[in-house]
Amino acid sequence: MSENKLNKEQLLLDLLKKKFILNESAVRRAKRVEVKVDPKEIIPVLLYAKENSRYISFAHMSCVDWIEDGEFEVVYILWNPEDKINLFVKTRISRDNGVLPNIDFIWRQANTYEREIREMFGIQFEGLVGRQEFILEDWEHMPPMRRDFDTAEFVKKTYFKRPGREDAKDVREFVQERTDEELPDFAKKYSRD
């Protein structure tokens, strides 16, 4: 791909390099720019991207567990509808008591992503408002998206009393016990009763 075709991407990257201390930065390909920053730079970079570079759309937020490095990498994905370029802003924090700033005052929908990441990975977001329970009700175990969470062992301990499928706890029975709800008629034909 010729350099002319990546002109907008390179201009964005050059602008961010002038304004902020970037740990790493690159034009990955057409329509994709990535920068890595320290956690304290997250809010300034995201605000600048939205207010000065037309990144008005918060597309996604995700987390990667780099267990070998003892870190989580949180990725903020922004979209500029005019230039049609994705900006990936990445930061790393410790797996042990990792904390990031809350950004839902910049994009309200970030609240949903932050609550999910808090619950699934155990990362805290300073000032995040929202019930602790988000998806996992009554969860008392390690956050399940961490790479050291043993899903098979959890299922074995939680849903099996002895080896063999015949002793598995039926999910419908488990939900009914927790909620005291009556099993719907359409589901009764699948019950083991």
Partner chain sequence: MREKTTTLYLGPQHPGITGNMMVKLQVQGDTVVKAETHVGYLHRGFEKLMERRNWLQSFTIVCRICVPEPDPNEENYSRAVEEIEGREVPERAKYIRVMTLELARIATYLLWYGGQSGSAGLYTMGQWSVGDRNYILDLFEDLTGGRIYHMYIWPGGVRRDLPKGFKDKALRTMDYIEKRLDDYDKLLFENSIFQKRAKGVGIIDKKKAVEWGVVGPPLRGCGIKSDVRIDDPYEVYDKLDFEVPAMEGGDVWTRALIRRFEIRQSINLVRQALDKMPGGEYYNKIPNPHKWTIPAGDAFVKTESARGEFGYYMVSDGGNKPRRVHVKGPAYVHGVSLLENLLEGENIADVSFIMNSLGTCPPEIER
The other form holds:
Amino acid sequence: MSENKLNKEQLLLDLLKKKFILNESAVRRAKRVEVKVDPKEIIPVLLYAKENSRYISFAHMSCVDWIEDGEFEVVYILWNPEDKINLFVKTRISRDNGVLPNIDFIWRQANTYEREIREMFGIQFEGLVGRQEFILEDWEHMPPMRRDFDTAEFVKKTYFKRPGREDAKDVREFVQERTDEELPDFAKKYSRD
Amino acid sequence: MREKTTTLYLGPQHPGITGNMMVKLQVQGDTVVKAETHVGYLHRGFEKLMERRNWLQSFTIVCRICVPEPDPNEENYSRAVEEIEGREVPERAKYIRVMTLELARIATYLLWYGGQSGSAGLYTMGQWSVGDRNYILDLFEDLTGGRIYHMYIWPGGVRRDLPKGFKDKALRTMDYIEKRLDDYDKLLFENSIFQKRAKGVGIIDKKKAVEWGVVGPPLRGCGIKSDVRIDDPYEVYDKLDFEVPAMEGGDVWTRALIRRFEIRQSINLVRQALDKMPGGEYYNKIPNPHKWTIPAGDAFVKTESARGEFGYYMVSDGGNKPRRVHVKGPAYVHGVSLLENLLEGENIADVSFIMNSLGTCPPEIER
Amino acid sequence: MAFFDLKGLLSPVTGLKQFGKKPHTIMFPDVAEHASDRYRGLHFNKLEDCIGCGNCSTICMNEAIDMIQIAGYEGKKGDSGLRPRVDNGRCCWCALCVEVCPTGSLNLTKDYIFVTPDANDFLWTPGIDNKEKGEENISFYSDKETSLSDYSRVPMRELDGDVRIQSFAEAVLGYNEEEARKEASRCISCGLCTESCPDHMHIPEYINAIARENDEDALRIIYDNNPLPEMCGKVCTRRCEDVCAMTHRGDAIAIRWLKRYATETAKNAEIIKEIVNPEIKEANGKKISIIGAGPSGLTAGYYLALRGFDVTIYEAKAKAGGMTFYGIPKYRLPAESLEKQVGYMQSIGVKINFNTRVGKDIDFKEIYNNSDAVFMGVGFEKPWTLGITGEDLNGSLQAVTYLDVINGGGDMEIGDKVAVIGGGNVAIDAARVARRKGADVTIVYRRRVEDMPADWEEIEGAEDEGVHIMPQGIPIEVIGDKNGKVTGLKFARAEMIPDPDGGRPRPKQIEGSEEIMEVTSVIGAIGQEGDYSFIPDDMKNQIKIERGRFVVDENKQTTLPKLFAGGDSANRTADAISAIADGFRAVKAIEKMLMK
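Would you mind generating the form predicted together with its partner chain now that we have the form predicted alone?
All chains and molecules follow, beginning with the one already shown.
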């Protein structure tokens, strides 16, 4: 990809850089531009992109749980139907009591995304109107898309195992028993899972 | 005259043919005054499941997000993995993928014929088109070993090369379907019942459509030429010759016409892909799946499915399992906020008719 | 639109023309729908080809596959004896199990109709429950090309043959990091190899640690039951690789080279100690003597020292390592490498008394009486002779003697044309050493090349270096001149007679095929035996010795309770890793005996 071809992308980036404090930004590839901002900058950046840069279409919104960092990363993906560019606006908030501004007055359908993220990750959006329950009904555990929600554990507690498969053997353990191999505990994390 | 408002629950058992969801309608007489969609009957937690499965295992899950057209999911999953990992895909595989995707599009449109006409009470059409869809499924069976869930497009290419005699059989099937489309026209599009039901119903405002993120045939039915295959070409679509129809109107009828044109485009694309397909490798083999790790990074990939733009946002933390796979199906927008808005003021009998024309598909709303 | 839209009313009626046409549907079950050649239907497993590696079970994302014991399939080396059972209620027919099956025994079939009123029937064992129906209907399979197993080994870089013969520099260069990660990532972690390893090393775990870029953990896992891993990483007979799941359709994982890679990351004894950082138990006051600082003795010494025993090793020679030092040429196992490993052992408290030959410099009985237990790892020092005329001539020598002298730093006159007799690793070693000394070397072996017990890599290495191999040659006589100096080898050609009992074919001399090869020396390499003269006769009577080996039980205990034995003088496999295994097992038994 030659430099020329990324002109539009670079232009957008320069514009945003001039206007806002960006934590990090890059032209990822053709048709993909990424900026990272603080949560309080979200609405100004999105509004600017929509009103001034023709990023009129709201393509996607997603959330990633970075439990190691104690943060959620929320990404807004916008689409400019004229320049054919996807703009990623990323922001990070704390996992505990993180709050984001509601943006469904900019794009109506963001409401759906926000409802889902609220339900699945437990992020609150200031002023979001919409039924609490979206996909999950009568859910009483922690928001399930959080990394610390262990599905295997949940299944074990919630359902019983169908009888008839107790005779299954682990190949590695089976051969170990046959040979009296003693595997030290610290090595077990490298065994096949 | 003031009428009493009644609450009507449509679904969750397959309203029309769109899948298990429920639309809670407030009706006055025959007119809907307020609609509220309730999903959650098909939530299988695929995105969560993928957190516990390795990169290859997850590939077998994604096709289940959409029954009528699983292939865009496989395509998106594979392309996202390839983009993060930087894995090259052989040219031949790209053509095979395009062919598979277009076959899937034809199959989906044939199923849509059934759904759309069925919700208007025209059942013969559905019998025909779903029967003819089986010939496409036969092709898939030959190609992939499965009729509905193909699990064929996977990271690095496709799973198997074309079997012997596939090209001839595919071309024969295309000829057959093309011929049948004329019969369909007579039965559906020239049918005054259908015309009367479809025209002027479920109108989407053009300006709203773009802002709201409407995609696929509903957007093109508002006169906006927008198609991922052209706007953000993937695989080899930029090397193929095809046209994306767009028509002003925004109602069920326009959307139906768009699909009627597109199915012909897809038949043409299948022929082109088969014709231009180069020889060589069909697969850039992945390493041992148990120890396959993908460098940290993220990607947002899009595929034009029969119902519009299908997006995948994928994040890798450098491990052997996906950190996050977020599926954005076209129905996510069509099926919740747009549908609620659109149904207001419509006739009860038109609810599932409109849902079918939007391509509402609950499994991709809740995944 | 007019109210009467004539076209709109009539067009649909044209659908009536379909009446009378042949229907597209079929009459089931009179006409069965025929599945395609690639159909993904019910599983079928060729039970004889299956090795029970369980790869299908681990890749299954629905947890539909269990590995179970089946009557009639006993486990053996390279086969766990378990076979997959599929829960068809969970299966989604993605066929990943087929794609990852290393042997290709698991397939899907065209058969897809399975109706039962009992849900438990969905649990069935492919290959047993559809024995006939399955085999005929195989449709979805994986061959070498489509399989997701990576069958090609990362090639090992080595010096070229003509460079190698210039010096005793190490011929094999070892994997670099990238190569090691790539090779390690081929492993499917089934662990079948561990059964074949006499020492049952934790192979899948340390390979996985390498694949996950944690070389230090790999080293720690390796040191759990092998204190001479670098030696093994260079010269092990690697029985593990013989049974690797990948061998069924491709190259075994280079287990030996990966171990070598992991051990070479620790450059010296201090670093090994730092990484392994073993827990050394407090001294328990028990005294253990070990005779012979070969692999078995060193192993016993290391693990006994870790367990708090007071260990002294008596070694007749100046260097530790036994046959691995004096028998294996330095281009395979450099002296520094062995010294590094022995140095590490000494650093954790193993005492080695060099140049102390038991029976000569110190009395065996004295050692025995002053110790709580004695371990003998004395090896086979005495070479067998060929038993043909002329073997006492000047220039006729034994390979172990020759290697011993060269490895000890000395030299021995062999002339410029050498015949080596034998087909084992010792023969190849002697030949390649003689080649490095500038001689033209021919290996004379009774059977065919493929029958040679030597490592195939060693045979290839010898050929690369210009060693001639003459298979099916039976030596008859060593010929000398009037000064008693070797001038030639008389040998005969052999033909291979198939063994009626199904064993390997036997060589039979072809009448009248005798030839004489002009040589300056003949090196015999057909085997060694033990020399137990250091044990006083009155004690020897109490120790059971059979066919030249101490008789030991599974704890490596001889018929004298305090006396243990391991290595070549106690097992029949005659390799370093078995010696290490013996040493390790004896440690456990000694600890049990003394510390209860």
